[in-house]
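Taking the form predicted in complex with another copy of the chain, here's one chain by itself in structure tokens.
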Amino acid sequence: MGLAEGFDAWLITVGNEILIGKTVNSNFAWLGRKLTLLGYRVKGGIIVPDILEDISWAFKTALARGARVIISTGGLGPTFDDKTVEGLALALNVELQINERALKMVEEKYSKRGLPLTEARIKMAKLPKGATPLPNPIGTAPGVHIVIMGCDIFLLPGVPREMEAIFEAYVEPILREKGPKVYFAEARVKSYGVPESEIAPLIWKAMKDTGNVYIKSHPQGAELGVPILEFHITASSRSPEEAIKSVEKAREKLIEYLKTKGARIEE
């Protein structure tokens, strides 16, 4: 409803330091928006620890609800909790083994600066047979793209700069390719003055007046003080006209519901 249907993509985010609330989870946020642009539909996350059976699991689950599109972000590093390679490749029951472009990639970051590959450098070329590595332009780990059963699987670094600069590079032209085609259009409607429990009914009437589109309702003021809704109003369509149209028409006859309850909007 209002999302792309028939592309689902899944993200996992691996690393203790999510879990236990020393990070807040922005990647997420950023590939969510990435995601659903290119008219794919982000259905679920799942968050794992830097644990071997977790991040296993969480591959062996996401493709098992059916994804399309699965994006990892994190444990790509040198050090020994950096284990979302060997994850994978125990959730797809394909051997690590050294690739001779990751490790071309790995090797002349550090022979610029004069230094040697060591186990744990090498560690960072280790892939899952079949896998392509991904150059980071930013830090040393190569991000990494394996195609199985029809799901494009990518391991990106969990530092925020690495990974968005290894999506926009080489994630962002292959799901543009491979993708929907579907456009995606948005708008947001702020009212003052009308309680979401007195405007619940009426927005599921908006949506139904419309079609093809998504109207989600987020209070901000206090329920029973000065009550402020925001609505985020979205839509997806195979024309990018048809979709803005689509949030356009939901658009105007929210507002005028609103006003039927005496809300104030601002547009």
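Mind giving me the form predicted alone, seeing as the form predicted in complex with another copy of the chain was just shown?
Below: the lone chain, stripped of partners and molecules.
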């Protein structure tokens, strides 16, 4: 793998629901794999409750350990216990202020639904001074990006679909540009006739069996009609040969597993 010294990443999860066992921390596994494929070394992870001082401590701890990248998930919404942005501001000792770009993003989301801006909704546009909002294509709360002490800090929503969408559209390109130079390989496979819900466990199995790969499924047909799925397989390594080898192995495994379900394959 393209792991490199000096490119340490830390993951911070904010939410009481994780700590009490109500919600499984799937965001951590997803981000850990993504960062690893990008060549970063995931050095540690911290889970904290929705308490301002604890959130601030988590960011301070990761920064003190020399993180080059910190990604938090959770706590960006309009409710009183969404405190991640405020916790980061406290950790960095900077003030919160209404970000006009973020306010426009939030306003557009609610105006499309015929809903007015309220204090709770405006709260989602209050960012640490110097931060940049990241558009949320699915939800209402923008992501946040700020660079401090040579560290890129990203605040992402806790809802997995929102987190993944912001990461792939905005965070990943930044990390590719700033991260270690690794080689990427990719392949595509299309299957017909088996629903995504039935194939999902096979995707995880193919990734687990191969190791250094990520497989993304893209539905192109009706789940209960004639299911059509396109799979995008990616891998990274310090050598192009290794990256290609990993993709090939994952492709073969995925096809093997798909065929056990009776899927028709197109490569």
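Positions refer to the first chain, counted from 1. Please read these numbers as outputs of a predicted model, since none were measured by experiment.
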item: Rigid-body hinge position between the two forms, taken from Asp209, Leu52, Ile244, Lys181; value: Lys181
